[in-house]
Every structure is written in C-alpha cells, then in structure tokens.
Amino acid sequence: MKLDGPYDAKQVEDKIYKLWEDSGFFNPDKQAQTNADFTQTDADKKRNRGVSVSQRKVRVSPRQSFTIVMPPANANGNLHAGHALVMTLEDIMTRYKRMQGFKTLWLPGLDHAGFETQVVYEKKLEKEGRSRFNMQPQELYNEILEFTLENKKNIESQIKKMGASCDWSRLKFTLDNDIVKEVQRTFKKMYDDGLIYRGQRIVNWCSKHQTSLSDVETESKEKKDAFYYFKYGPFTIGTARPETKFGDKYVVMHPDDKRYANYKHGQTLPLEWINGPITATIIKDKAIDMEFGTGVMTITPWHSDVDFEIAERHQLDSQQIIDMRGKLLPIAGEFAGMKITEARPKIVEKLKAKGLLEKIDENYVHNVPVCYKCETAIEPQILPQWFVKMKDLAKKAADAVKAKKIIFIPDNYRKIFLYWMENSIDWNISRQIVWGIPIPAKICDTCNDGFPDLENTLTTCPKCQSTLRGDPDTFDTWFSSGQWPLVALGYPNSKDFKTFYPTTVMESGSDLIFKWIPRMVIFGLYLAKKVPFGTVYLHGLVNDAKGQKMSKSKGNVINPLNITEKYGTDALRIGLVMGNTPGQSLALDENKIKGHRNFANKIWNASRFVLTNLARIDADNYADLRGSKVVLSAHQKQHLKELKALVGEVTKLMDNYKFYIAGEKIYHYFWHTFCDKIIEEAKPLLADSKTRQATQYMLLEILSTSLKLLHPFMPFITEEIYQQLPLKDKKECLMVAKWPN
C-alpha cells in the first residue's frame, strides 16, 4: 500500500469530513449501535463457542454519556481565531471520549447575539448612509434576520472546516421557536416567583446606541481628566463632572466625620450655585469616603449609581440633567442643548466668574465606564426596566461551587466566580433594540408598571384599568444564552434533556467567567435544580504573534481559515493546543503553524514507509502477525512497552484536561522516537527475512496506536491514513475506533 505523493490537506479534508458526516457517527444514537462495550462472563464464552457472531448472546455494559453544548458562535460574521480554539479544544474532548466508548454528544449552536449583532448591522447601515433610527422596527428586524441567517450558514460551513465532529442533526439557533418560547416562559416563571420585577432604577445608558446595558456589558477605560474644586456654601466639593451639578441640592457627609459634627442631618442652608441661589439640605450617610477629597460631596441621583443609592435610602428626589442623547436639558439654563464635552469648560468658566472655583487638578486619572462595543462613555440614567433579583440566585450558585459540584480549570477562576456571585447586583435584562427575543409583557404608563403576557391577551392594567401597551424591548442576550445548556437540549421534557443533562463540560473563553458562566449556573439550578455542567474549562485570548490583542484597527486580525488554506487544518489545530495552558493567552504565530505542517508531512511520510513495507500483507494475514508466530526481540518488546507507557501517560493527561501536554508528548514520541529512532532501526531488519515479520508487526502496532493517540488533535490526516491500514475488524472510521489501553 502507498500514500501517493506529499500530504495535500486540500485533497483530503473535504473528502474525510464527508466520510464522517455520511457515517452518522457524529450522532450519539449511531455511536451506541457501533461502540457498545461488550463484556462476557465465562458462561457467555462457553455458550458462544461455535455460534455465529449474529447469534451470540452478550451482556452490554452501558457507558456513561459525555456531553458538550457548544458555546453558540455569534452569527454576525466570520469564524475568528478564538472560535478556532473553541472548536479545536471541544473537538479534542469529544473525539477522545467517543473513542473511549462514551455515548458522546457535542451539540452545535449559533447565537443571534442581540446587541452585538445589531451593532454590527448598524455599522453596515452607516456605510450605506442609513440609520436604524429612521427605520420602522419590523423593517430593521427583517433586514437583520436576513443578514444573520446568511452569516449563520457561513459560520456553520467554517465550523465544519475546523473538523468539528458535532451532531449537526441537533443544530440549535437561539431564535428557534422552541427556544424563544422557553426563554419567555422562564421570564414569566421568574416574575411569578418574585425574582423579576419592573422598577424605575438607574441603569447604564449608551447614548450612541440608545440602549441600556448590564454591568457586564460595560468596560472601564482609564482616562486623565481635570478635577474641579468648587465652593458650595461653607463647603468645598470636588467633581470631574460639573455638567451634572445643576440640580444638586443635597450635600452629603459621613455621620462620623468630626470636621462636620456641627452640621445636622436634614439641616438646610441657603447658598449661591450655578444658576443662582438655592437651598441645600445636609444628608449624613456612611457611604461617603472621609479620606477622599474634602469628605463632602453633592449628589446627582439621576446620573450616578452611588448617588442614586444614597437618594433611595433617604427618599430624596432627583432631577434629570442630561438627556438620552447626551445633551443638557433646560435645567442647565443657557447651556441647554449642548453636548457634555462642549458645555463643561463653559460651565467651569461661569462658576469661576461667580467666584465659586477654588482650584483645578489637571492630572486626575480615573476609570470611566464605557460601552464595550463603541467605547462611548456610559451616562447613567433612571429608567423603568425589568430586573432580576440576583442575591438569592447568586448565593445558590456560589454554594454549588463551594460544594465542588463544579470544577474550574484552571482553579483560580473559582475565586473569580465566587467574587462575582458574592458581589452581584440586580440584573437589568431590558434592551432598547429590535434584534432579539421580545420581552412578552405589557406596560402601564399610568402606574409605570409591567405585566408578563405570554399569550398576548392583556389589554387593561390589573391595577388601575388603564389601557396597556406592548413592551417594545428585547431581552439581554445573556438572559437567553444563560439558559443555553437547558434549552439547547430541549428542556424540560425532551429525551435529549433527560439523557444528556447535566452536561459534562463547558469550554469557554476566560473572559466569560463573570458574564456567561454564572448565568448558566444560576438558570440550571433555578430551572432544573442541577448545575448545568460538572467542569468549566476556560481558555485565554488568542493574540497575534507579538502577544497583542487582535483588532481591526491594529490590522493584526488573523483569519484562521486563511491559515488552514495555507498549512492545513490539522497543523492549525495542534498549533493552537500545544503549549496552550488553560486560562492563559496564546500568541498565534504563523511560523509555528508552518512547523506543524512539517509534522503532518512527517506523519504522512512515516506512514507511507510502513505501508510500503506491508505491501504484501492483507488484513487476514496481519491477524496472523498478532499471533504466536511472531517472535519479537527484546529490543522490540521494549519499544512496545514504551508505547504502552505513553498510552497510559497520554490517557491520564487527557482525562485531566491537560491537552497541551498530551499533544506535546505524542508529537515528540512520533517524531523523535518512532521516526528518528525506531523506523531507522527497522530498515535493515525489514530486509532480513528472519526479522521482517516481527518488524512489520511492531511498526504497524506503533503506527496504528500513534494514529489513535493523534486523532483527537489531527483528525483529517490520521483518518486518511487509518483508512488504508491492513487491520482486521477495522472500524468504519478511526473516529469510532477504540482508544488504546
């Protein structure tokens, strides 16, 4: 047998993937028919002697299931380097467990990705000279739907290009009707259980995209600003945002601050302020940091979450100073209608002219919350929104992790998870965008309340009988994707849910430890009363060769499919894994992938050598090689003993999710031990008729075992070679061949 010419990934990969798809082995139901673990007692063996295989009675030892629900890729673009790492790691896990005989399900999915997809589409509209604010909601929705479905097909084909052995017959999309209905039912259930409420609370507002965002959708950006000190009656107050101060009429200090002991809570003071005389009220509150500035501050409850909490505690009123577009309202007098950045220096100049400016610190460095997509500074606003009460839900999630019902790899992310759960705040799940799952509720503008309405039958307010209107908002993406392990498996009544939930492992990016992972744990415990997975495996960012974060603005984005086109998918896959410690960022160097293409060629050439020297052996004769006729030398026995030890090491590493070490061990064994040493030693032995048979046996044993060990990492080339091995009782595909033991 020969493997013609050098290895050409382009000639192999599409053909092999079609072989896998046609085999049906991505489906755990087909695996169960093929990969059952048969065990026989002595009585079974005696009874089965002389009986055809089809008539034999065997006892089937059922294997447990192994399940991964794929983190749904955003259906709004192309596969990126991070996706490539996800697909590689999860496919390694899946192929390994499948070869061990587990009933293995890797369920694929794609995400409508709510806000993120709408942002992508808005950029497209901008290039076309259009704006979503000049479109009817349904018109915009239909356009984004068409855009998303087109990208969804594209992403699916790209996932296949990565060799993903997921069960495409179970493909799910977060806007599938059954998922939408279940997510909406969860909303109603949580409302009925007192876990969701509609409240007039302060939220993070992006003035560019005109929507509220949850805390995990904002990022902190370090910025240097001027810090201003103003006279406020007998006090000195400090602020970096003088544009918010027009409505300030409460001055707050710590009750234990001896500097202000003469001032009493509730005391009023007349003073001169930006637009004339006002009356200020003294408020004593322990939230004040006595060490910061002068220990005194005025509050703007409408535009600061800290100030809002103080106002809530003391039942103080609040006024809106900045509108939803980031411009000053009429309360700002002559500055009304100005943008913040335009108005700020003019406001400071007016206060200076009135003798109220004490000093300016030009080097104030602080963290400013910004929208994670456009980096527009967040402007807190008080809005009526739907909120999830997080305290009790977060505690249950933390308790499950403390009880080790979920294991984190690496373990340090356990502490990060617990920190976020122990410091959680109520979660705003309303988004003012059209693209997403609609919130099934009606709104009463008279009593400013909302009511779930799954059947769309409510017309009048249950409280005041006013006419209701439909809620135009959609759910935060994390509200639906947080239920992903449940709804993707058909919660609550499907056979798949009953068979495969809880899933085995959730593999994801480490940046989602405070976004997605906690929400899946919370929903799993709340709805199914079980954690959604037993292990969380977290990978780091995939950066460029210099270790810099990839971004379009830097021009350093690496398209993984361009890499596979040049070097083959197997080379990219093993390059993404070797040396990639969980939780740590990976520098993706094209030269490294090129080196792994050379490794693929090494595998190909070594296999060709072995097969060429087995040219006269068919599968039946190879079975004889495995019998007593073969007499191995002590040296050859030692080689097979070392191979067996390697299998043990690799298996243990794979069981412990140390794929980065397992890959390196297999790589070094195949190249430096098998190719450089064993094959070279074998060449003269193959020329000698006395030693040829034993040498053939040893080479084929090592090659076939090595291909199995390499298969999870480099599935295409190993499957192509396996198809040509002269093995008796060979499986239809290497992907369902038994893992060596």
Second form
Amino acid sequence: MKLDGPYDAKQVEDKIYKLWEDSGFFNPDKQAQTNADFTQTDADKKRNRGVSVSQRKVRVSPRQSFTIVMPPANANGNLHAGHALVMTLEDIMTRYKRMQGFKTLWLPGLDHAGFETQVVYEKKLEKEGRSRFNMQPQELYNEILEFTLENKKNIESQIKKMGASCDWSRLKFTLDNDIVKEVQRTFKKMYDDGLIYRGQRIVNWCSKHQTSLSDVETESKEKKDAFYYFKYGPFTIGTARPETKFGDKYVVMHPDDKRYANYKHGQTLPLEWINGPITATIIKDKAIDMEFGTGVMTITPWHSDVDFEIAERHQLDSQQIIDMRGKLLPIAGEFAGMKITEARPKIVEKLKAKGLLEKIDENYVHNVPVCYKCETAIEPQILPQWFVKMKDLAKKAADAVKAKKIIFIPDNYRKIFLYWMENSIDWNISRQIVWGIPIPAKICDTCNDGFPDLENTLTTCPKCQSTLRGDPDTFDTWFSSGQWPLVALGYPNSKDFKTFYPTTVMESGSDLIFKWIPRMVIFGLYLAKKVPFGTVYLHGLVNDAKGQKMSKSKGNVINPLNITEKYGTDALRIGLVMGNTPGQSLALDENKIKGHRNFANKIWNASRFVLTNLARIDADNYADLRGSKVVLSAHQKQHLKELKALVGEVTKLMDNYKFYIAGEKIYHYFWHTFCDKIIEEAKPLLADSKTRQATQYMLLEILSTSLKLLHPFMPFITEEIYQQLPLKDKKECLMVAKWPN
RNA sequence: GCGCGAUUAGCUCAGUGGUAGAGCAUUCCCUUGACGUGGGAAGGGCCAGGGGUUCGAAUCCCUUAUCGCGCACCA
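The form predicted together with the RNA, contrasted with the form predicted on its own above:
Everything in the complex follows now, all chains and molecules, and the chain you saw is the first one.
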C-alpha cells in the first residue's frame, strides 16, 4: 500500500508539484475539461434548481476566463508570512475556478521594487563598509541587478513550495524589456496629454537616502520637542524649528483675526531678526489656525508643505535654508555648515541674547513625517521633479468605484478608497536612485525644464536652445507597478491582453489600499479605458500567535518555510485560511498549524482505510464500482444527500469568497462526519457480503468528493491520494477534475 | 482632530434578527485491526458598558469606554 502512515509531506510535495508542472495545466491554453463535462443534462437542470445563477452560468459557458495577476513579489529577500497568505488565497481561488472549467490564468510576477530593494542593498553595503555614494551609478546598478536576479530565482522556488498553480510560462518581471518600454511610453503619453508636468515643487526629501519620496513613502511619528516663542517685531511667533527661520520675511495671520485687524495684507514693517534687521511683509491667509499659538506665524516655503502652499497662493519668494544633507546654508551666517540638531540650541541662545526669546514650552507633542524605511525626519525641499496631475485621474477612479465597477471585499475598503481618491495630491514620480526604470527625459541645464525623449534624439532645449542632459532619475516603483495588470498581460496588443483583461480579482494586502490599488485603477482607466479588475480582495496582516505585529526587533518573525518544513505546506495553507476573515489581521499560531498537520494525517489515514477496503474485498472490479448497480440503505442515501448539501454550501461560500468558512465546513465534515460516524458505521457493513458493495461505493463517493472540495485548500495531499483512487472517469490530475455539483 | 476596524469560552477567532460556535488549551474515560498526529465525554461565556428599535438583538440604530490601524495636521 502506498498510503503508509503517517502522512509525510516531504515525500509528496515536490513530486506532486512536478506532476502539475509537467501536466501543463497551469497554462490556461491547455484545456483540461471537455465541453461535454459542462453540458447541462436534464438531470443536472433538475438538480440545480434553487442553485445560484452564477453556478448555472459555469456550465452554460464553460470557457469564460478567470484571471488573477499576482501582486509582483519583491525580489529582494525571502518569502515571508504575508507572501504565504497571498499565495494561498490566490491559489485557492485559482484552483477552484480551474476545477469549475474556467479558462483560468494566474499570472506570476516579481518586482524589482525600486527604492525598497535599493534600501535593502544599501544596508548590505553598509555592513561591508561601503557606500553607494562612493560608487558609479552603473556599478551600483549592476550589483543590485545581480543581487535581485539571485533573489528572484530564490523567491520563485519558494512560491512553488507554497503549491502555487500559476502559469510560469507567463512569468513577468517589472524590469523585463517590454515592460520598461511600455512604462516609458506611458510617461510620454501622459506628458502629451498634459497629465504629467515638470514642476518646481515641494517634495519629501530623505537626507539619508538622498532621494525624494511620495506621500505614501513617509510615515508620521510622534515626537516631543521644545516649542519656542520669539518676538518678531510687534508679534510673537511660535516654532518648533528655529533653524529654518533665517529667511522668514513674511508674517501670516488669518484675515478674520480681530487681534490683528489693524495690519493690512501686503503692509511691510522693519524689525530685528536673528542675523540683523529685516523687512517683513504681512500676509493674510485662511490657512492660519487662529486658535493655535498666537495666531501668527512666519513662513518657510522651501521647507514646509503648508508654507509652500501659502507662498504659492500669494506668489511669495522662497529661499533654501537647509541643504540636501541636512546642513545649514550660507544664509544662516555664522551657523552655516552646521547640522540642524547642532545649530538649533545655538540659534535659540543667540535669539535669547538678543532679547527675542519670549518663552519655551518644553512639552510640545507633534507628529513629524519620517522616511518609512530609515525613520530619518523628512526635510521638505523644493526640487524640479516630474509630477502626475492627480485630480481628474482620481475622479475617474472614484466614479468607477461609485458605479460599482469594482467591488471591494471587505466592503468597507470602498469608503477608504473613495476618501483617498477625493484627497489625492499631485504625485511626485522622480526618484534619485539608480535602481529602477529610467525616466526617458532630457533636462535643460539653463531653464531647468524637462522633455520626454523616448528615442533619445533630443539634444537642444526646445524652449531656450541650450544643451540638454539625460534625466538621471528613475520612476517611483508605483509608477510601474501601477500599470502591472496591463503590462503583465502585454498591453496593448497581445492576445493575452485581449483575452484576460480586465482581470477578475486583485488579491492584495489591505495596506496597499492607498499605495497600489488606486494607481492600478487610474492607469487601467487611463490606458485601457477599463477598470483593471472587477473585485478587490484584501487580506489583513499576518501577526504572531499573540496577534502582535511581526518584526525583526521583537524577534517574533515566523518564517513560513520553517512551518512547511515541519508540518507540510497543506497544513500551513489551511491554517492560514480557516478563520481568517478578509481585511482582518490574523494570528499565526504554530500550534494551530500543528492541528492542521494532524488533519492532513487524518485525511491520509481515512483514505488508506477506504482504499484498503476496496482492495481487499473486491480486487478485480472495484474500478467499476461507481457504474455498477448498488443498493444503498436509506441511511446511506441520507449520507450522500448530506454530502450533496455540503457541496452546495461550500460552492456558494467559495463563490462569495468566504474561504474561511468553506474550509471550516469541509474540515468539520471530513473529520467529524465522515471519519467519526460514516466510516465507523461502515466497518460492520464491509464485513457483510450483502452490504459490502453498496458501502464501498458510498465510501469512495464521499472520499473522492471530499478530496475535490479540499483540493483548493490542501492541494498536495489531496492530489497524492487522488492519484491512487480507482475511479472510472479519472482525470490526469485532481487539479483539473471537475468540481462536484 | 478625522476615518476605519475590533471588543464573544483561559488563548486565537468565527457567527449580521429566532434557545451561543470552532480550533487550541483544561478535566475525566478508552492499550478494538485507518489513524494515539486517535476515539468518547465534560467543564467553561449576564456576546465591553448604557440606551433604543423589535414579539424576539451577539447581530440593526444611538452613545460611552478601551485597544489596534490609517490619514491629516498647529507654524
């Protein structure tokens, strides 16, 4: 007997994965099921009364496509628990639909992950005592490329380890030539359509990584700082950042503030400031909060978002105070060249000596934006960069969602999506890093304007005739991954694009509801005029057993590959899914996985029992059992009726993406109904020649149906057992067997 | 400050109008030939608090509290 106990995943998984790969059925072009499998007979029709419309449709149009484009996994490290959940959920959806006869494509992909990967690589350099700033860009690029390609291979094999039934023949990488070209074409197209512009605008600058970042690449961190009140002419101004105040020559107040009604907008007044006398100009602007501080502030447009906006509104001058390394510029006089932290107390000291310090509030708590990777405080800077005009694009995306062209699971993410779309600001897509897709543009040294140049033909500035140089920047990763569903399918002209776009489901982590999902919708609508997917399924974070966020510093990181090593992939998969509601974070408990390993063993042993009893008793003809006339007892008929009810229930749950309940139902049925009751009852019946054959038939029927229902969740063990079942209408593999109805 | 989510058995969580559920953990029993990674049984919850709607509320509405996540900011 092949099913020797206990179940040993190691003996099975690699072998079975190879069987699937060799079968070619990961590729939707290889059709597994004949149309005859799905032709509705009268008996089917009768059976299917009361079954949902979507299920009937499956049989009527069998080769309708079902597509998932895999969120491209970052090729800069190992598979983590979050990936494991992604692979499991998407594989469940894919296997389910494949078994239902859909033309099913799950397209795998990997991401060069621009800034993310560069940060990982810079850490590596740091450990080696090297720095990217001492390297030629090309040299750095080549090293990161090598690093990424190595990791890419690694993570591919880890995805396979999870049992992912994706079509490897269609594997895409975000730096594939065709993708790079298409992303660059999009840039040009958007520029021509007036949706991308070169702007001299304020951006988030990380002085450690020496690049600008988009809003979603910053985090806010609560900080307690001193808050200083200074005399500024007749006013008192408050600030937490005295070091930015050198160039402040505008003093701003709310137009309705009665306290300052005597001062007129545009009025100037002389006053004494840090490095001597200056002339200040009064500005009235509604952005001022009358309740805060004294209701008066000076502005530093070069180093503050809010101030920048005020300056834009009133067309005010602005001056850089802090350089790109976080040091003070010559405007700071004696403080020039100092780092902010060093200069701050000295500046306060000087102002105090001049009698301009009014008071200090030591307990000022505020949130400061920091780089999401290194937690360095973001220094806003004004830089010439490429920006995407978001307003109209975002509105179209919001309209599509409002028109229910995209459904969110869970539903509340719809609100979050819409909120985000209504508050989006122009998107800075220039990054000052080498690892990414180059921005195909030329920059003029004289007028600083930029011009897209796909063919690399421009040499002189169309505006001022000066010399142009290539833009050294690369695209924000989200600019390319935002186009992922399009470019992965070969937009605009490929056969795949025509067949599989728009895709059916986008399954992704809920944290990407801002970063990624909206951008895909925007690009999909802009380029293909169609939403990129009809359903967005968002899973939550995978936490540790106590529900704590995994982190290296806490030392509670669970490596999914260790779990599969110990308990088998199937156990991990069903453990990740059962009881995991979409959108909610999940506690990954090793004990729980152990329980599911036991379940796998239970399946193994029950199958052995059934097979042994088929073999021992009726060795010659058990393969024909299903076709033979068997007389079932009323009780046995009842069992089959219950099985049918389970199939209906599970199918409905699967259709509604309620995998967490579907999995639990099958688990429960298999263990506590099939094993505990039906098999136990069957033992004496198998010993009696009068009831033997009917019982054999019933057991095989229930076992084979259960394996089909379990297959999307636990593909390896179910396939291994299926391969050994004596079924008459057996498929090449369970993966493409027909989902029961 | 705003938004979203959570609050149910010791723990992790399901359950969206009809007498409270799962897994794990706990206690007791079972050395039978699929499986001890097993089987049988048991204990354990005023479903966060308050109010409302309803014949009936864990479930719908309002409100309070606590926790988590996100967003925005006050110079």
